[in-house]
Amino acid sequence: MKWTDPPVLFSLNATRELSERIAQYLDVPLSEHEERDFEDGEHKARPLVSVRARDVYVIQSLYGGENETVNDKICRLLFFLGTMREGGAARVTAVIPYLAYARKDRQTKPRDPVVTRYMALLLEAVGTDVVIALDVHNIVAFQNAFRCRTEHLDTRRLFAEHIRERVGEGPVVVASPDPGGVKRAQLFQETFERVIGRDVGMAWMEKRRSAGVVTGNLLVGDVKGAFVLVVDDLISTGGTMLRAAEACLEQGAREVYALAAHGLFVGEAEKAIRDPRLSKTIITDTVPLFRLNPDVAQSHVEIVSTAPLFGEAIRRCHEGGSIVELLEGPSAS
């Protein structure tokens, strides 16, 4: 693509690869940095480029990972999003694939923290213009956390143009494993059906949670012979996905897959992973899939890639294109 006054792209190290790709399809090279650790375990990030007056944009999905925790870096996005501020930036975006404590937005106990909204104000307090982020756990919880301006991406369309030649010619449903999901799993039963030009079911599961431990089988909805798609935000130990799995196997389901944006695939997640009655996992590429065996991943999970979703929000974001357009569609409005 052309560009007169092309964008700003800088990505810490622990996401290179993702950013690598985002920059790959905006035919933007990714800016030079400098990441340094010292011996008492601080560190610090700095630009080598100038970003006096430009339209920045920083790269950071914010997973434990094999190196870094979670907080380690929350930590250096927010040193380094300061950083474009010191330096003069127009606007700084901080483009979060995998938004960290996106899950603690409620009280559900007395004195409980409000982690998003704590987050919120971090982002923002070194100077964060815009933040991109794909499926939170709850857009309205996200949305409202934040003073400064938000784009909520979502795989909808991924999602649904990668499995639309899956699900055959019968009878298919998309399920929601929890109550708190069924807008999500509703918005993508309304673009799968556009995308396959005829009607899709609907269900969700019974879920209660206390203690960690997780109760609740009731199934709502007719899932006879269908071809099942369990939509979620993300998958943690995969026990969710299981269970929704197996419930909708009791009830006559021919074959369920599970899709969801994130696979953290911690604890026992392998073993829900290769299971039987998950036919295959279907996630993306914002968080590595470092915490499986390859053979496992390789056999029953694919990965959609997010690269032009994050390249397209960013394209826009930066001429002032839709974004409504970009998820939903030309004739969205």
Given for the second form:
There are 6 protein chains.
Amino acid sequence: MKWTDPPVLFSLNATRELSERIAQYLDVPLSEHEERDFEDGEHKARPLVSVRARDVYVIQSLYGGENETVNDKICRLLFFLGTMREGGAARVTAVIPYLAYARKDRQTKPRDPVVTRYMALLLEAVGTDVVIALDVHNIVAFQNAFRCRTEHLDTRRLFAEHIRERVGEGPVVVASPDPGGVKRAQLFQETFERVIGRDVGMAWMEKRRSAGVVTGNLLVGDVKGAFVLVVDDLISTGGTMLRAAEACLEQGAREVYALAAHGLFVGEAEKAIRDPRLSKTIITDTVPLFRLNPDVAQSHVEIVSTAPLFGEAIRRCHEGGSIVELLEGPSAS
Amino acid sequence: MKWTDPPVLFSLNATRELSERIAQYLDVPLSEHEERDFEDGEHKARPLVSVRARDVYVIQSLYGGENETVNDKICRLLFFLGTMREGGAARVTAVIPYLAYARKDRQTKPRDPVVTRYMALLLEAVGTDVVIALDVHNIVAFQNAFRCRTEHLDTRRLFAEHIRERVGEGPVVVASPDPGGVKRAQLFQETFERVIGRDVGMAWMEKRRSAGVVTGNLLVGDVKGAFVLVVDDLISTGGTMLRAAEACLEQGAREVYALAAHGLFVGEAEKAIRDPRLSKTIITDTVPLFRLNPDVAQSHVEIVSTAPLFGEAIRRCHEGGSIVELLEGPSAS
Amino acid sequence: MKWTDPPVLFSLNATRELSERIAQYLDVPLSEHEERDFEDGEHKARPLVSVRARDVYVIQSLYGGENETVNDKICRLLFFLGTMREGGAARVTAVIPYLAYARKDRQTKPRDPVVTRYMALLLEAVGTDVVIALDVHNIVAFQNAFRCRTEHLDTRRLFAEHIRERVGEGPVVVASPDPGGVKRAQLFQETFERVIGRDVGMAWMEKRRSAGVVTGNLLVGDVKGAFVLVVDDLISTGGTMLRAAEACLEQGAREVYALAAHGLFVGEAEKAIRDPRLSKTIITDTVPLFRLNPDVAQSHVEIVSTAPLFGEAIRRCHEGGSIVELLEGPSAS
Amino acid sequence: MKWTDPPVLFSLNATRELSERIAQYLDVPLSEHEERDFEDGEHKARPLVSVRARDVYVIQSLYGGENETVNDKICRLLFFLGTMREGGAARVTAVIPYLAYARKDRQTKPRDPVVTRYMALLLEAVGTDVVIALDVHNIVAFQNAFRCRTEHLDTRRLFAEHIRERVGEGPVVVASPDPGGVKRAQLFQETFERVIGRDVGMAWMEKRRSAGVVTGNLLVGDVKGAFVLVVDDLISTGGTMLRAAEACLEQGAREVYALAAHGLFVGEAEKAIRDPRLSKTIITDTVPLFRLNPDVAQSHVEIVSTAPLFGEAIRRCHEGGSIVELLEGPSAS
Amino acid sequence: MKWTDPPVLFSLNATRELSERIAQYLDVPLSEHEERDFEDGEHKARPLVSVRARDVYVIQSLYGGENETVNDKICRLLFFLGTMREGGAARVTAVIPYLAYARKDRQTKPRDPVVTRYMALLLEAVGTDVVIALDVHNIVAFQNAFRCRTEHLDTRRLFAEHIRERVGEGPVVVASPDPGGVKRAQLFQETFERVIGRDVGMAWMEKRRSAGVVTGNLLVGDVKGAFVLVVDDLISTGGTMLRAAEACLEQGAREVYALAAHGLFVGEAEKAIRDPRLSKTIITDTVPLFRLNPDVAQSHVEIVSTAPLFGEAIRRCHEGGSIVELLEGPSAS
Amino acid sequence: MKWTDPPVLFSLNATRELSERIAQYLDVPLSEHEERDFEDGEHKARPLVSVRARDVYVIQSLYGGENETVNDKICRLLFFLGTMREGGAARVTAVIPYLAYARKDRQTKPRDPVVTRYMALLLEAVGTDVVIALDVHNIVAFQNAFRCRTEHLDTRRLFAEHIRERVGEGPVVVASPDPGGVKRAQLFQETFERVIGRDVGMAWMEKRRSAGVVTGNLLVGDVKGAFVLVVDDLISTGGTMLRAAEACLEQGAREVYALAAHGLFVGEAEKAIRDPRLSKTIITDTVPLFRLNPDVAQSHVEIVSTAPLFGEAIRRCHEGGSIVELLEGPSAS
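Compare with the form predicted alone: the form predicted in complex with a further copy of the same chain:
Then the entire complex follows, led off by the chain already shown.
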């Protein structure tokens, strides 16, 4: 199925900056829309151009804060997606750089919600045809919850290319800050070995328990003299990252970098980021850096833009083409 | 279909007070739940009791403000409804004393959303079987948008009984503050005539226009010497009500009362409420009075509780029985 | 999404004339179909050409009478739409110049049906992708009831262009025959002001009540010396229009025209149409004039064809393009 | 699942008589409803009692004629079923004694509709939970088309019991008037053998063809001296039945009875019925006899009431219980 | 809707040979996939190429035996169809040369399954857009059960062209081996008359019964001196075909051919095929001949390939075009 | 919602033994059904009793082997569930002691299927209301994939009670054979600590890698002198368990038990089970032990019956009641 018109891109206000970069990558301007807030707390958003018979992409990152809460952003996205159908869009894709509630993916306590599935139900209910997300916390939840089409992007090659020049000559280790992230770390390690063309080690943190109580951290794996990349999907308060760095340095690591797609930086994150034990914190632009002091951000945080990744994924959704190859390189199958 | 267990009632935190009164009416305690907020802006709510095979009612009023925005409250309601399904509830009813976005019911500008329909889609998506609402802004939108069962309650008999002793001997007129509300006002007028057993007049406000520009207000109908009840579905800033009162008094009205189910009282509402041209503002308890100075509320606002109405509607949904008769009296058919 | 083949147009027999004009506008012939009636009252219709992978438009106006009842026409439309799916149509659009049951849009009596929603359910059930309708009685019901795509067309510019030369030099007033139609009349007034480039007044009829009983009509607004256009969505017996004309003339109107998209002309409509108080009745061709004496129709009724409107809407659905601009002019947004 | 209240029965006007008998069987009164026709050809029907939480049965036979066409009756049924949902019915069953369009069950010509499936889609779309029908033309179509629950009743035991005393001592043969009906005839033959406790023969009619042209009828099977029961699902013009009788008598049959559940009697049916070659025509009360002269009906037609069958099926749907045993006798499995 | 890329064809392993021929007809290579079996009995299949935005056809014939059971093949097909959606296919068509369970099309015993409908439910559940099948046992079941699009192909012209030269000068008769197949035989007879340009007779087998017990076979129709083509949808053990041949020869038939689309050849089929009373058995390649001794197959069975039929149907689904004309010839309508 | 009749239990043949035990627990006999296999590889199953208006539970464990493959068992379950709907069951629950394809829960290679979700789609498609499963490989996949109700049971308390007397006085450690199972092992450890009232340690196996190649196993955690319980969801070839036992013993473990809900025992499992390094293998009866030599099973394997767990879960689904408390004990909330 081929489209003769270019894709139509909308960005809700809270994701404007990243969306501009995606639009630039695609050489397609962001289409105009109006987004009004009313005194009683309701809002109304509408496109200002015709979307009839077009292939539409609505970009909204679902991080909390700045002017809107997470739930606010979800409703704004849901209603705007619905509005696309109103206007006769032929296909509607939700591009969600940071997908909220990805960690509410199972019942950990009795009668817990399974919010990941509710997010799928809601996005589908308003007529979304495709959901594009990046480094979702639990890809199993993501791939099972949705019945509409999904595209899951990851930052592995992006980060590997970004960091390849930094690691120097000595040993390099990829570390997961907890056992649940070992799978993610392994996938990055494999990518990184391909990119730098030499062996990369693995390590991970465990909670040391005594009598059922967590008493400290345990580092599994050899990091002596190594350049360590602690890899996670997101950084919240930064505490987890800092504890991992600390453990690595104690075990003789040369230097520790923190890598995560989504930099939420809530609570005491700024303090963690500035801690000298973390040489650098590398994140992407899926969440704006509004909570960090710009100077701290400037000196301690490196931001890798996901715009080329989202842009290219949108292009391949629009024109056809392999997203497997986009993520894993041309030789993947 | 009969239930041998009583209904299970949950109230999300923001509607706690009204819910307590409903629970008291039904002589069924509110069931416990946990509602936690996380630092990153997400939340999690779960019931603390088994709902398996039960007839569950979740009460949440969707007003904006206090601690949560409108959109926040919508997501909290949607996720909690979903959680009921998780726990094996046999039937899930959303009781929504104030239904948000009821005025976003059509495309007034090109490519506008039709949020009323999206609300229906979202509530149905999480597995809601029945929606109970009260004095929804546009009942046509409400009755067309939902495909799950709905019960629409109204305050006509409630308000009529509350106000019947106040109107004195002289003429009584029901007024609508705009032409769109004439139907609602007429329905109240008919109920009120039945309740007080004598004629009640009708009046309504029009916008006076000149060259397409609104230049003032026009009162249609005779209010001379009358006790006037200005009837609307909600009070936002109160400006509309005040303009109507002004126009009525100019035309010789004896006294003007404002009646509306939902008292949002945003913006300069307090000033309007205190204006001596409004003898009294009568609302219900669907929206808490958190925005008004308690003294102002005490002296200028009367609150009629909807708890018996919601309670009895829940009872009839649970046990079977006529809601038509609940609303219109036993002789209705 | 682009189509390389032209759209395929079918017209069920009862809407043949209008459909021919639409086909002519689009320069696409009506595709052949067979429509047979059986002795036991069943019928069968089938296309006589392949519709595989095509963009199909089925035109059927749902007025009552002539050879088929309203319900008959509904079933014929539903079954034929289903048949399109059978034949592998890629997209099926129901073009319904007059949408029946649009006034059964809410529960006015206890336990009433909400037929507008049932119409949506039925049209969607047989696989309709898009519904195109014109001047539906209640656009709120229409926009909320359907979950498939809809396009709502209106006659405002069509009528405004048709009548612009007639109104002469003096004041012009648009009147609604009842309060429920004020919104529609205002929208026409705004369009008409744009078209004729000068002020147009507003007026409307109210029912005068005494003791709850309707005792007469009340005209709100100034029509003295004015050329009055009474605007409604449909003319049934014409009684409402005639009462409006009478009231306008009593208040000094110069001349009264009746405008309505759908001329049903049932009951004593012919008598109303011939009444000299109505200078002219202007309708469209959504309903054939089979109930009026041709001479009466000739001298008292003007018919504005909707074929260019439906034709152009079909073209823009097929090729993409703005229907907002079609309805409101190129500068709309 | 048990119901503590009795079932609620509604009958649309066109099936009033049979419905009264079903209600009598169940000792449950028909619930009142209102059914109004409007001048423009639309109608409105609504229940006059509360159906909230009840198990509702709506009876409507979909024959053509009398005051309403087949399509009319279909729409009336669909809308009324929808209205039941509006009123909060817990379960809605459509009881359709004669199911129209059952012979439009496949594409016999290119691009034909498959109306049997559309009927299923439409009935399900308005929220029907169960469909009960009787002797549907093609049970394969019926059992495949519906995704909601269905109950298919048949007249075999009803007719067998009714006719058992008539057949006398000599040979008895069951005949099908065409090859498509052989299966139905065989099933009746088996039931009849069980009921009368002796052998029953089989015969059927074939079209004799020459050079692809039908040149006459061919009777397969031995009917000499036999009491012949020609069995079909419905009688339309009666021509088929008459040709079968003629062929049987030519082959030496003693006497020929026509048996069919549904007596439509269209066209020249009266003439066929009165033809002396048919000793008697036995039908049920699923279609009223409005087209036959009452005297002809009185002397040539016997009517077996299906009320006990429908009544008992409704009882078993409501209370639980085996419909297999109802149809085939207590020993069936 | 036009596709700029060619269709993508996949064949699950069990239908490889026919699929190769279809691919050759279309001049489109079969796309690669991987199909692995695990020790615990599960399997996994995945495409090895991108299917994003493509028009995909998955070919799997659902015969039992060889390495996989019928149910095995069904699951393999269902999961692979689901996988196509995972990969972003724009449209997914299941091409099922032999559709299993087509004879489980109704409840013949109490509480029987209606497996034809379950097959439809399952195929639709995994996201199949179109199902293409050939000579399904009961086309009524097929056309009613599916709600996704279906294309039903038949072998009539294929077989007629194949056999036209064999029939010689004398009378030709098409025979059905049971009454349920008469309709199918008649359709073939009509096609064959058109192809050979002269009259073709009809005959069919009945079971002779005595006292409800089948005692033998009865041949209806004149086959004296005729070349007889016994036509069925499938050959299972061949017993039915053999009994028909026997009866025809007893009645003086010159020669008997067996024709059926699907050659399952289970049980004692080889013995039946070799029986000299059957001159030849003609089938298609929808089911591989793995159960017959190759020599027997070589000398007694002729195979007509369905590849051009499936290939051309796929082409017309992909490019648009009439399948009616494909089946019935260019003059059909 | 209460049921007055007891639940109806069916067991497909392959799960007969466990089902008998469940029926015994509930004191409800298994209802009779017929399950026939045909020569062409199709099968047919039907209930032999009425299920109308009943609460039905169909038990089928989806292990491979014995007479039927995994896929075979899936189809048998799906069709039989569909048949329950046919017979008018009020609610249908699939009880699946071993849920197949639970490890195909994500795309590990490009374009992989997500079979866990397809299983949900298929079970829902045939009308399943509730799915009850036990110790599913990945509970996140399970809880996200299904949109019908699910109940997930686990063996933690069952195993803890079974093994509590064996562990002796010394240290006790729960070990996971791979990092993906750490969460499961931790949950068992917590349960076990509660049951035996003292500390239980944790350990797990990691793959030791060198240059991206797995070179051996690494045991994390202290097992010196400990009684070690290696916990997994299933045992396939037993290799994983054996490697874990080996590593534990090397690190000084006193004794090693293998615990897993599902004993598939494929391939060389018997050899692993008999290996002296595994003191005992403890499994449940969700999969029959048909692949092991009975003597080996007798001496090396202990089977804990899940019948009380499934039985009680069915009772609570039928009567209402907390499954959280069933799994976690009465004090859970």
